[in-house]
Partner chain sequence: MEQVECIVVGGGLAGLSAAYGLASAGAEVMVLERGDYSGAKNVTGGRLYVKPIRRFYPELWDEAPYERPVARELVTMMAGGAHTTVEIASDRFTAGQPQSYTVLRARLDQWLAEKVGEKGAMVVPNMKVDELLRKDGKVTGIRAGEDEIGAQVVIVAEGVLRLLSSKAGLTSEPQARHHAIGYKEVIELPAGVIEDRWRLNPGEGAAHLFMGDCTKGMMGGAFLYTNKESISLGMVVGMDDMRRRRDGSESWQLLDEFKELPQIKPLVAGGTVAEYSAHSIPEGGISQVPKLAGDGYVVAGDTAGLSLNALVTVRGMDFAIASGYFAAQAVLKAKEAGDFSAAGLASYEASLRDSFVLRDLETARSIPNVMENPRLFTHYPQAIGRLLESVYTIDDQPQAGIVKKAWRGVRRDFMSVATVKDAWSMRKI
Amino acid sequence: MDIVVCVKTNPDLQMVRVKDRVAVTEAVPYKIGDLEKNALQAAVDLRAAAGGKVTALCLAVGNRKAAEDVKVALAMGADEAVVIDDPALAAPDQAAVATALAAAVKKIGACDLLLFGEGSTDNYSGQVGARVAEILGLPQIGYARKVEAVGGAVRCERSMDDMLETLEAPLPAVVTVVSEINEPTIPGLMQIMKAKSKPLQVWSLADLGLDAAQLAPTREIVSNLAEEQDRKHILFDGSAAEQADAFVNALIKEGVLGR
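So, to be clear: I want the structure of only this chain, in the form predicted on its own. Can you give it?
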(Lines of atoms letter the chains of each structure in order from A and count residues from 1; the text may use other names and numbers.)
(Lines give C-alpha, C1' and ligand atoms only; values in the text may rest on other atoms or scores of the structure.)
Protein backbone atom coordinates (compact mmCIF):
# COMPACT_ATOMS: atom_id res chain seq x y z
CA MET A 1 0.00 0.00 0.00
CA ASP A 2 1.45 3.36 -1.07
CA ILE A 3 0.52 6.04 1.45
CA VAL A 4 0.99 9.81 1.26
CA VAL A 5 0.86 11.68 4.56
CA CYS A 6 0.33 15.43 4.38
CA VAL A 7 2.25 17.15 7.16
CA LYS A 8 2.44 20.80 8.12
CA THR A 9 5.16 22.56 10.07
CA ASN A 10 3.70 25.05 12.54
CA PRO A 11 5.22 27.55 14.96
CA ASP A 12 6.04 25.89 18.27
CA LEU A 13 3.12 27.11 20.38
CA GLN A 14 5.12 26.81 23.58
CA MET A 15 7.46 29.47 22.22
CA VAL A 16 4.77 31.91 21.04
CA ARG A 17 4.25 35.08 23.08
CA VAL A 18 1.09 37.20 23.11
CA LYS A 19 1.52 40.98 23.07
CA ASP A 20 -1.51 43.30 22.93
CA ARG A 21 -3.64 40.21 22.21
CA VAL A 22 -1.58 39.40 19.08
CA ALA A 23 0.58 36.29 18.76
CA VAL A 24 4.26 37.14 18.24
CA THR A 25 5.83 34.44 16.05
CA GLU A 26 9.03 36.15 14.94
CA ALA A 27 12.05 33.92 15.60
CA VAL A 28 9.78 31.13 16.84
CA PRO A 29 10.97 27.71 15.59
CA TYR A 30 8.69 25.49 13.53
CA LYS A 31 7.91 21.83 14.07
CA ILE A 32 5.64 19.16 12.63
CA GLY A 33 2.21 19.32 14.28
CA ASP A 34 1.12 16.68 16.77
CA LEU A 35 -1.83 15.46 14.69
CA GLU A 36 0.41 15.14 11.64
CA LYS A 37 2.65 12.89 13.75
CA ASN A 38 -0.40 10.76 14.56
CA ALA A 39 -1.11 10.47 10.83
CA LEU A 40 2.53 9.53 10.16
CA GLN A 41 2.48 6.85 12.84
CA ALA A 42 -0.76 5.45 11.41
CA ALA A 43 0.87 5.27 7.97
CA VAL A 44 3.96 3.53 9.32
CA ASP A 45 1.77 1.00 11.16
CA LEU A 46 -0.27 0.33 8.00
CA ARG A 47 2.92 -0.19 6.00
CA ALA A 48 4.13 -2.69 8.59
CA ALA A 49 0.88 -4.63 8.20
CA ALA A 50 0.34 -4.35 4.44
CA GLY A 51 3.72 -3.39 2.97
CA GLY A 52 4.24 -0.54 0.53
CA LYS A 53 5.76 2.93 0.88
CA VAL A 54 5.11 6.05 2.98
CA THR A 55 5.70 9.50 1.49
CA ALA A 56 5.59 12.62 3.65
CA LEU A 57 4.23 15.63 1.73
CA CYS A 58 4.82 19.07 3.24
CA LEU A 59 3.81 22.54 2.14
CA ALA A 60 6.33 25.16 3.29
CA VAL A 61 3.96 27.86 4.55
CA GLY A 62 5.98 30.65 6.16
CA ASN A 63 8.79 28.23 7.02
CA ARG A 64 11.93 28.55 4.98
CA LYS A 65 13.44 25.60 6.88
CA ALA A 66 10.61 23.20 6.05
CA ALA A 67 12.91 20.94 4.03
CA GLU A 68 15.04 20.51 7.14
CA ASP A 69 12.16 20.22 9.61
CA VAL A 70 10.38 17.57 7.55
CA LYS A 71 13.29 15.20 8.18
CA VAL A 72 11.54 14.44 11.46
CA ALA A 73 8.91 12.65 9.36
CA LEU A 74 11.66 10.63 7.70
CA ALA A 75 13.10 9.76 11.10
CA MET A 76 9.65 8.62 12.24
CA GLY A 77 9.54 6.09 9.41
CA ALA A 78 8.51 7.80 6.16
CA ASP A 79 10.44 6.36 3.18
CA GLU A 80 10.71 9.65 1.33
CA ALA A 81 9.58 13.25 1.54
CA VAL A 82 8.41 15.97 -0.82
CA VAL A 83 8.35 19.66 0.13
CA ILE A 84 6.44 22.26 -1.88
CA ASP A 85 8.30 25.54 -1.48
CA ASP A 86 7.47 28.66 -3.46
CA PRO A 87 7.39 32.39 -2.62
CA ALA A 88 3.76 32.53 -3.77
CA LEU A 89 2.84 30.26 -0.85
CA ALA A 90 3.86 32.72 1.87
CA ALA A 91 0.30 33.16 3.15
CA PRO A 92 -2.12 30.84 1.30
CA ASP A 93 -5.68 30.11 2.35
CA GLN A 94 -7.10 26.60 2.70
CA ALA A 95 -8.23 26.51 -0.94
CA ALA A 96 -4.72 27.32 -2.17
CA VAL A 97 -3.13 24.78 0.17
CA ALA A 98 -5.52 22.07 -1.04
CA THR A 99 -4.89 22.94 -4.70
CA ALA A 100 -1.11 22.69 -4.26
CA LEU A 101 -1.29 19.45 -2.27
CA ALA A 102 -3.67 17.82 -4.78
CA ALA A 103 -1.33 18.74 -7.63
CA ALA A 104 1.61 17.26 -5.72
CA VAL A 105 -0.28 14.01 -5.05
CA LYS A 106 -0.97 13.72 -8.79
CA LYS A 107 2.72 14.27 -9.53
CA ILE A 108 3.79 11.69 -6.94
CA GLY A 109 1.62 9.20 -8.79
CA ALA A 110 1.03 5.96 -6.90
CA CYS A 111 -1.14 6.70 -3.87
CA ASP A 112 -3.59 4.24 -2.37
CA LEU A 113 -4.26 6.20 0.79
CA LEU A 114 -3.90 9.89 1.66
CA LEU A 115 -3.68 10.68 5.38
CA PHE A 116 -4.12 13.99 7.23
CA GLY A 117 -4.39 15.08 10.82
CA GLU A 118 -7.93 16.29 11.49
CA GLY A 119 -6.62 19.88 11.81
CA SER A 120 -3.41 21.86 12.06
CA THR A 121 -2.01 23.18 15.33
CA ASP A 122 -2.14 26.83 14.26
CA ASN A 123 -5.47 27.51 12.52
CA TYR A 124 -7.24 24.17 13.05
CA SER A 125 -9.73 24.83 10.26
CA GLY A 126 -10.07 21.12 9.48
CA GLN A 127 -10.79 21.96 5.83
CA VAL A 128 -7.74 20.87 3.86
CA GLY A 129 -8.23 17.10 3.92
CA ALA A 130 -11.82 17.37 2.68
CA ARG A 131 -10.85 19.94 0.05
CA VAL A 132 -8.09 17.72 -1.33
CA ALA A 133 -10.49 14.76 -1.47
CA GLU A 134 -12.97 16.88 -3.43
CA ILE A 135 -10.33 18.07 -5.90
CA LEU A 136 -9.04 14.55 -6.50
CA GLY A 137 -12.53 13.04 -6.59
CA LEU A 138 -11.75 10.58 -3.78
CA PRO A 139 -13.96 9.28 -0.95
CA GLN A 140 -13.11 10.75 2.45
CA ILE A 141 -13.49 9.54 6.04
CA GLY A 142 -12.93 12.05 8.83
CA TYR A 143 -11.99 11.86 12.52
CA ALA A 144 -10.71 8.29 12.38
CA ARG A 145 -9.47 6.78 15.64
CA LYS A 146 -8.59 3.48 13.98
CA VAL A 147 -7.50 2.76 10.41
CA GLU A 148 -6.89 -0.59 8.75
CA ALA A 149 -6.58 -1.92 5.22
CA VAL A 150 -9.20 -4.50 4.24
CA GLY A 151 -8.69 -5.91 0.78
CA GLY A 152 -9.10 -3.04 -1.65
CA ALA A 153 -10.67 -0.77 0.94
CA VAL A 154 -9.84 1.21 4.07
CA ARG A 155 -11.88 0.60 7.21
CA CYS A 156 -12.02 3.30 9.88
CA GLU A 157 -13.55 3.59 13.32
CA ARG A 158 -14.57 6.92 14.82
CA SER A 159 -16.26 8.06 17.99
CA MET A 160 -19.74 9.60 17.67
CA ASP A 161 -20.51 10.81 21.21
CA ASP A 162 -22.14 7.74 22.80
CA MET A 163 -21.37 5.27 20.01
CA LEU A 164 -18.58 4.03 17.75
CA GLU A 165 -19.08 4.21 14.00
CA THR A 166 -17.25 1.96 11.52
CA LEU A 167 -16.95 3.13 7.92
CA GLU A 168 -15.37 1.59 4.85
CA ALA A 169 -14.31 3.26 1.61
CA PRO A 170 -12.73 1.86 -1.55
CA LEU A 171 -9.12 2.76 -2.25
CA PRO A 172 -7.75 5.22 -3.15
CA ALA A 173 -9.24 7.31 -0.36
CA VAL A 174 -8.56 10.22 2.00
CA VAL A 175 -8.65 9.80 5.79
CA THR A 176 -8.18 12.38 8.55
CA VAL A 177 -7.17 11.07 11.97
CA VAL A 178 -7.59 12.18 15.59
CA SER A 179 -5.01 12.03 18.36
CA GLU A 180 -6.62 8.97 19.97
CA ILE A 181 -5.50 6.79 17.06
CA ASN A 182 -2.01 6.14 18.47
CA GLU A 183 0.98 7.39 20.42
CA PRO A 184 3.62 8.53 17.91
CA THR A 185 7.01 6.88 18.33
CA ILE A 186 9.88 9.18 19.24
CA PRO A 187 12.71 8.42 16.79
CA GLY A 188 16.03 7.30 18.21
CA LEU A 189 19.48 8.44 17.19
CA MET A 190 19.83 5.68 14.57
CA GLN A 191 16.54 6.67 12.90
CA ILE A 192 17.57 10.33 12.90
CA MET A 193 20.88 9.48 11.24
CA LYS A 194 19.21 7.27 8.61
CA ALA A 195 16.72 10.06 7.80
CA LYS A 196 19.57 12.15 6.35
CA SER A 197 20.08 9.65 3.53
CA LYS A 198 16.42 9.18 2.60
CA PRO A 199 15.10 10.82 -0.62
CA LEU A 200 13.83 14.38 -0.17
CA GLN A 201 12.61 16.48 -3.10
CA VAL A 202 11.70 20.17 -3.15
CA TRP A 203 9.16 21.25 -5.76
CA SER A 204 8.08 24.71 -6.82
CA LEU A 205 4.64 25.64 -8.18
CA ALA A 206 6.10 25.46 -11.68
CA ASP A 207 7.05 21.84 -11.04
CA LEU A 208 3.38 21.19 -10.26
CA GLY A 209 2.07 23.02 -13.31
CA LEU A 210 0.63 25.81 -11.16
CA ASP A 211 1.17 29.55 -10.99
CA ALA A 212 0.63 32.18 -8.32
CA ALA A 213 -2.59 33.46 -9.92
CA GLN A 214 -4.25 30.07 -9.41
CA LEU A 215 -3.48 30.20 -5.71
CA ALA A 216 -4.55 33.77 -4.95
CA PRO A 217 -6.35 33.78 -1.56
CA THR A 218 -10.15 33.87 -1.80
CA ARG A 219 -10.61 34.91 1.83
CA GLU A 220 -9.04 37.45 4.16
CA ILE A 221 -8.49 37.06 7.90
CA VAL A 222 -9.82 40.33 9.27
CA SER A 223 -8.88 39.70 12.89
CA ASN A 224 -7.11 37.01 14.87
CA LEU A 225 -6.82 38.18 18.47
CA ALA A 226 -6.34 36.36 21.75
CA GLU A 227 -9.36 36.43 24.02
CA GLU A 228 -9.53 39.57 26.14
CA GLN A 229 -9.56 38.81 29.84
CA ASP A 230 -11.22 41.16 32.30
CA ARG A 231 -9.51 40.62 35.63
CA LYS A 232 -11.42 41.80 38.72
CA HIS A 233 -8.37 42.13 41.02
CA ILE A 234 -10.47 41.34 44.10
CA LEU A 235 -8.54 40.91 47.35
CA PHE A 236 -9.87 38.84 50.26
CA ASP A 237 -8.88 39.67 53.83
CA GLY A 238 -9.44 37.95 57.15
CA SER A 239 -9.04 34.39 58.29
CA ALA A 240 -8.94 31.44 55.89
CA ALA A 241 -12.63 30.71 56.57
CA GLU A 242 -13.60 34.35 56.01
CA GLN A 243 -11.61 34.46 52.76
CA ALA A 244 -13.28 31.25 51.57
CA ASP A 245 -16.75 32.68 52.30
CA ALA A 246 -15.89 35.94 50.55
CA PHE A 247 -14.56 34.02 47.54
CA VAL A 248 -17.75 31.96 47.24
CA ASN A 249 -19.92 35.09 47.56
CA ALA A 250 -17.88 36.79 44.82
CA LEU A 251 -18.42 33.81 42.49
CA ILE A 252 -22.17 33.90 43.22
CA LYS A 253 -22.25 37.64 42.51
CA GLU A 254 -20.54 37.08 39.15
CA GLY A 255 -23.01 34.36 38.25
CA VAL A 256 -20.39 31.60 38.23
CA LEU A 257 -22.13 29.79 41.09
CA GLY A 258 -25.81 29.62 41.95
CA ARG A 259 -27.28 29.92 45.41
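Positions refer to the first chain, counted from 1. What you see is a predicted model; the values in this text were computed from it and never measured. Definition used throughout: the rigid core is the maximal C-alpha set that superposes within 1.5 Å between two forms. Compared with the form predicted together with its partner chain:
- The hinge between the rigid parts that move between these two forms is at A216; the other choices in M193, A149, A216, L136 are more than 12 positions from any hinge.
- Between the two rigid parts, the smaller one rotates 25° against the larger between these two forms, as C-alpha superposition shows.
Cool, the form predicted on its own is there; where's the form predicted together with its partner chain?
We keep it simple here and write out only the one chain, dropping partners and molecules.
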Protein backbone atom coordinates (compact mmCIF):
# COMPACT_ATOMS: atom_id res chain seq x y z
CA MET A 1 0.00 0.00 0.00
CA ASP A 2 1.54 3.31 -1.07
CA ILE A 3 0.83 6.07 1.41
CA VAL A 4 1.28 9.80 1.12
CA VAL A 5 1.35 11.68 4.41
CA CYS A 6 0.77 15.40 4.24
CA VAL A 7 2.89 17.27 6.73
CA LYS A 8 3.43 20.93 7.25
CA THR A 9 6.25 22.54 9.17
CA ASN A 10 4.85 25.09 11.60
CA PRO A 11 6.55 27.55 13.88
CA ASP A 12 7.16 25.67 17.12
CA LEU A 13 4.26 27.15 19.05
CA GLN A 14 5.87 26.49 22.42
CA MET A 15 8.71 28.75 21.39
CA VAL A 16 6.55 31.67 20.34
CA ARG A 17 6.26 34.46 22.84
CA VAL A 18 3.92 37.38 22.85
CA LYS A 19 5.31 40.91 22.96
CA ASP A 20 2.98 43.89 22.84
CA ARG A 21 0.12 41.50 22.01
CA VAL A 22 1.86 40.29 18.87
CA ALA A 23 3.35 36.83 18.50
CA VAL A 24 7.12 37.03 18.09
CA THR A 25 7.90 34.42 15.43
CA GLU A 26 11.30 35.82 14.48
CA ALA A 27 13.92 33.13 15.05
CA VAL A 28 11.30 30.62 16.13
CA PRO A 29 12.24 27.23 14.69
CA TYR A 30 9.82 25.31 12.52
CA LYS A 31 8.91 21.73 13.11
CA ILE A 32 6.52 19.14 11.80
CA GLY A 33 3.28 19.33 13.77
CA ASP A 34 2.51 16.74 16.41
CA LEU A 35 -0.64 15.48 14.67
CA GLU A 36 1.24 15.12 11.42
CA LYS A 37 3.76 13.03 13.30
CA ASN A 38 0.87 10.82 14.40
CA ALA A 39 -0.15 10.51 10.76
CA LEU A 40 3.43 9.65 9.79
CA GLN A 41 3.67 7.03 12.50
CA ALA A 42 0.34 5.55 11.36
CA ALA A 43 1.73 5.35 7.81
CA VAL A 44 4.93 3.66 8.97
CA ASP A 45 2.89 1.17 11.03
CA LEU A 46 0.60 0.45 8.07
CA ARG A 47 3.59 -0.12 5.84
CA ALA A 48 4.97 -2.60 8.33
CA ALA A 49 1.69 -4.52 8.09
CA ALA A 50 0.86 -4.09 4.42
CA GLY A 51 4.11 -3.17 2.69
CA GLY A 52 4.41 -0.38 0.16
CA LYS A 53 6.01 3.03 0.28
CA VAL A 54 5.51 6.07 2.48
CA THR A 55 5.98 9.53 1.00
CA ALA A 56 6.02 12.62 3.21
CA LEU A 57 4.52 15.57 1.35
CA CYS A 58 5.49 18.82 2.97
CA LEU A 59 4.27 22.32 2.35
CA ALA A 60 6.97 24.86 3.19
CA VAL A 61 4.66 27.84 3.90
CA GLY A 62 7.31 30.41 4.62
CA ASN A 63 9.81 28.05 6.21
CA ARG A 64 13.05 28.61 4.33
CA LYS A 65 14.52 25.49 5.90
CA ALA A 66 11.59 23.18 5.11
CA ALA A 67 13.78 20.84 3.06
CA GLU A 68 15.95 20.42 6.16
CA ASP A 69 13.12 20.15 8.65
CA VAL A 70 11.24 17.55 6.61
CA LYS A 71 14.13 15.16 7.15
CA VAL A 72 12.57 14.42 10.52
CA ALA A 73 9.78 12.69 8.57
CA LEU A 74 12.39 10.66 6.70
CA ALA A 75 14.08 9.78 9.98
CA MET A 76 10.74 8.71 11.39
CA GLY A 77 10.48 6.21 8.58
CA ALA A 78 9.12 7.84 5.44
CA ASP A 79 10.82 6.47 2.31
CA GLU A 80 10.76 9.68 0.33
CA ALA A 81 9.91 13.31 0.83
CA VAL A 82 8.53 15.98 -1.41
CA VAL A 83 8.57 19.63 -0.40
CA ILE A 84 6.35 22.17 -2.10
CA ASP A 85 8.16 25.44 -1.78
CA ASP A 86 7.08 28.53 -3.64
CA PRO A 87 7.10 32.20 -2.69
CA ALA A 88 3.43 32.37 -3.69
CA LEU A 89 2.69 29.93 -0.88
CA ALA A 90 4.20 31.96 1.94
CA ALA A 91 0.86 32.55 3.67
CA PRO A 92 -1.77 30.49 1.86
CA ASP A 93 -5.36 29.93 2.89
CA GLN A 94 -6.84 26.46 3.23
CA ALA A 95 -8.14 26.40 -0.36
CA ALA A 96 -4.69 27.18 -1.73
CA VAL A 97 -3.06 24.57 0.49
CA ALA A 98 -5.55 21.92 -0.63
CA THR A 99 -5.13 22.83 -4.30
CA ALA A 100 -1.36 22.58 -4.09
CA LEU A 101 -1.42 19.33 -2.14
CA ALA A 102 -3.95 17.72 -4.48
CA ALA A 103 -1.81 18.65 -7.48
CA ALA A 104 1.27 17.21 -5.79
CA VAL A 105 -0.52 13.96 -4.91
CA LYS A 106 -1.50 13.60 -8.58
CA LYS A 107 2.09 14.20 -9.61
CA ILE A 108 3.40 11.66 -7.11
CA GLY A 109 1.03 9.19 -8.78
CA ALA A 110 0.97 6.01 -6.77
CA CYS A 111 -1.13 6.73 -3.72
CA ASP A 112 -3.53 4.28 -2.12
CA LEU A 113 -3.95 6.18 1.08
CA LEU A 114 -3.59 9.85 1.85
CA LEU A 115 -3.06 10.62 5.55
CA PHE A 116 -3.40 13.91 7.39
CA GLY A 117 -3.41 15.06 10.97
CA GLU A 118 -6.87 16.25 11.92
CA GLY A 119 -5.58 19.83 11.91
CA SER A 120 -2.34 21.77 11.80
CA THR A 121 -0.82 23.11 14.99
CA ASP A 122 -0.84 26.71 13.83
CA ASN A 123 -4.30 27.45 12.44
CA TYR A 124 -6.06 24.22 13.29
CA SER A 125 -8.80 24.74 10.74
CA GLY A 126 -9.17 21.01 10.20
CA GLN A 127 -10.26 21.66 6.62
CA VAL A 128 -7.40 20.59 4.44
CA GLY A 129 -7.91 16.82 4.52
CA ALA A 130 -11.54 17.14 3.51
CA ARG A 131 -10.79 19.71 0.83
CA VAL A 132 -8.11 17.54 -0.76
CA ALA A 133 -10.47 14.54 -0.71
CA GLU A 134 -13.08 16.65 -2.47
CA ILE A 135 -10.68 17.90 -5.14
CA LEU A 136 -9.38 14.40 -5.81
CA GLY A 137 -12.85 12.86 -5.60
CA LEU A 138 -11.79 10.39 -2.90
CA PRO A 139 -13.74 9.05 0.07
CA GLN A 140 -12.68 10.58 3.35
CA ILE A 141 -12.73 9.43 6.97
CA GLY A 142 -12.01 12.07 9.60
CA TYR A 143 -10.69 11.84 13.17
CA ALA A 144 -9.48 8.26 13.04
CA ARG A 145 -7.99 6.84 16.22
CA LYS A 146 -7.20 3.52 14.60
CA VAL A 147 -6.36 2.73 10.97
CA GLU A 148 -5.88 -0.67 9.38
CA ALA A 149 -5.67 -2.00 5.87
CA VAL A 150 -8.31 -4.60 5.10
CA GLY A 151 -8.05 -6.04 1.64
CA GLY A 152 -8.59 -3.22 -0.82
CA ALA A 153 -10.02 -0.97 1.86
CA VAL A 154 -9.04 1.05 4.90
CA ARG A 155 -10.85 0.43 8.17
CA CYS A 156 -10.88 3.21 10.76
CA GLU A 157 -12.21 3.63 14.23
CA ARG A 158 -13.22 6.96 15.63
CA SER A 159 -14.68 8.17 18.86
CA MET A 160 -18.01 9.98 18.72
CA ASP A 161 -18.15 10.90 22.42
CA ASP A 162 -20.81 8.37 23.39
CA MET A 163 -19.91 5.62 20.94
CA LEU A 164 -17.15 4.18 18.83
CA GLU A 165 -17.69 4.23 15.11
CA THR A 166 -15.95 1.82 12.74
CA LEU A 167 -15.87 2.94 9.14
CA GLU A 168 -14.49 1.39 5.99
CA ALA A 169 -13.61 3.13 2.77
CA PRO A 170 -12.38 1.64 -0.49
CA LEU A 171 -8.89 2.64 -1.53
CA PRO A 172 -7.69 5.11 -2.56
CA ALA A 173 -9.00 7.16 0.34
CA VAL A 174 -8.21 10.10 2.59
CA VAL A 175 -7.95 9.66 6.37
CA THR A 176 -7.26 12.26 9.03
CA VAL A 177 -6.00 11.06 12.39
CA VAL A 178 -6.20 12.22 16.00
CA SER A 179 -3.41 12.12 18.54
CA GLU A 180 -4.73 9.03 20.36
CA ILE A 181 -3.88 6.89 17.34
CA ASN A 182 -0.29 6.27 18.41
CA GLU A 183 2.78 7.57 20.15
CA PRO A 184 5.14 8.81 17.43
CA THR A 185 8.65 7.46 17.85
CA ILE A 186 11.49 9.87 18.41
CA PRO A 187 13.99 8.97 15.70
CA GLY A 188 17.36 7.74 16.85
CA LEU A 189 20.71 8.87 15.54
CA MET A 190 21.02 5.99 13.08
CA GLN A 191 17.62 6.78 11.61
CA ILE A 192 18.59 10.43 11.28
CA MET A 193 21.83 9.50 9.55
CA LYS A 194 20.04 7.15 7.17
CA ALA A 195 17.47 9.83 6.38
CA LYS A 196 20.23 11.91 4.84
CA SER A 197 20.46 9.67 1.80
CA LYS A 198 16.74 9.17 1.24
CA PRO A 199 15.22 10.83 -1.87
CA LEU A 200 13.98 14.35 -1.32
CA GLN A 201 12.52 16.56 -4.03
CA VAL A 202 11.53 20.20 -3.92
CA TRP A 203 8.73 21.27 -6.23
CA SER A 204 7.59 24.76 -7.11
CA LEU A 205 4.07 25.64 -8.19
CA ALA A 206 5.24 25.55 -11.79
CA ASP A 207 6.34 21.95 -11.26
CA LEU A 208 2.76 21.25 -10.23
CA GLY A 209 1.30 23.03 -13.24
CA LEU A 210 -0.21 25.71 -11.02
CA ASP A 211 0.21 29.46 -11.07
CA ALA A 212 0.18 31.91 -8.22
CA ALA A 213 -3.06 33.58 -9.32
CA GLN A 214 -4.97 30.33 -8.81
CA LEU A 215 -3.80 30.22 -5.22
CA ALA A 216 -4.28 33.85 -4.23
CA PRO A 217 -5.91 34.02 -0.79
CA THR A 218 -9.60 34.82 -0.80
CA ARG A 219 -9.39 36.58 2.54
CA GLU A 220 -6.95 38.90 4.18
CA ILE A 221 -5.96 38.77 7.84
CA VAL A 222 -6.17 42.36 8.97
CA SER A 223 -5.10 41.96 12.56
CA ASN A 224 -4.02 39.13 14.80
CA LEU A 225 -3.52 40.21 18.39
CA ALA A 226 -3.30 38.34 21.65
CA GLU A 227 -6.14 38.89 24.05
CA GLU A 228 -5.55 41.75 26.42
CA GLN A 229 -5.39 40.66 30.00
CA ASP A 230 -6.47 43.49 32.19
CA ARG A 231 -5.92 42.67 35.82
CA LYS A 232 -7.28 44.71 38.68
CA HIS A 233 -4.26 44.32 40.95
CA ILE A 234 -6.36 44.55 44.09
CA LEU A 235 -4.92 42.99 47.24
CA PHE A 236 -7.05 42.32 50.30
CA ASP A 237 -5.67 42.46 53.83
CA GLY A 238 -7.01 41.27 57.14
CA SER A 239 -8.14 37.95 58.52
CA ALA A 240 -9.36 35.25 56.18
CA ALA A 241 -12.97 36.19 56.96
CA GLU A 242 -12.34 39.88 56.35
CA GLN A 243 -10.56 39.12 53.10
CA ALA A 244 -13.42 36.92 51.96
CA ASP A 245 -15.93 39.68 52.75
CA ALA A 246 -13.87 42.28 50.96
CA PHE A 247 -13.44 39.96 48.01
CA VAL A 248 -17.19 39.25 47.72
CA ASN A 249 -17.96 42.97 48.02
CA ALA A 250 -15.47 43.74 45.27
CA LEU A 251 -17.04 41.11 43.02
CA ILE A 252 -20.50 42.60 43.64
CA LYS A 253 -19.15 46.06 42.91
CA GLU A 254 -17.69 44.81 39.63
CA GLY A 255 -21.08 43.39 38.74
CA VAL A 256 -19.70 39.86 38.62
CA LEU A 257 -21.78 38.62 41.56
CA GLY A 258 -25.30 39.30 42.77
CA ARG A 259 -26.84 40.31 39.50
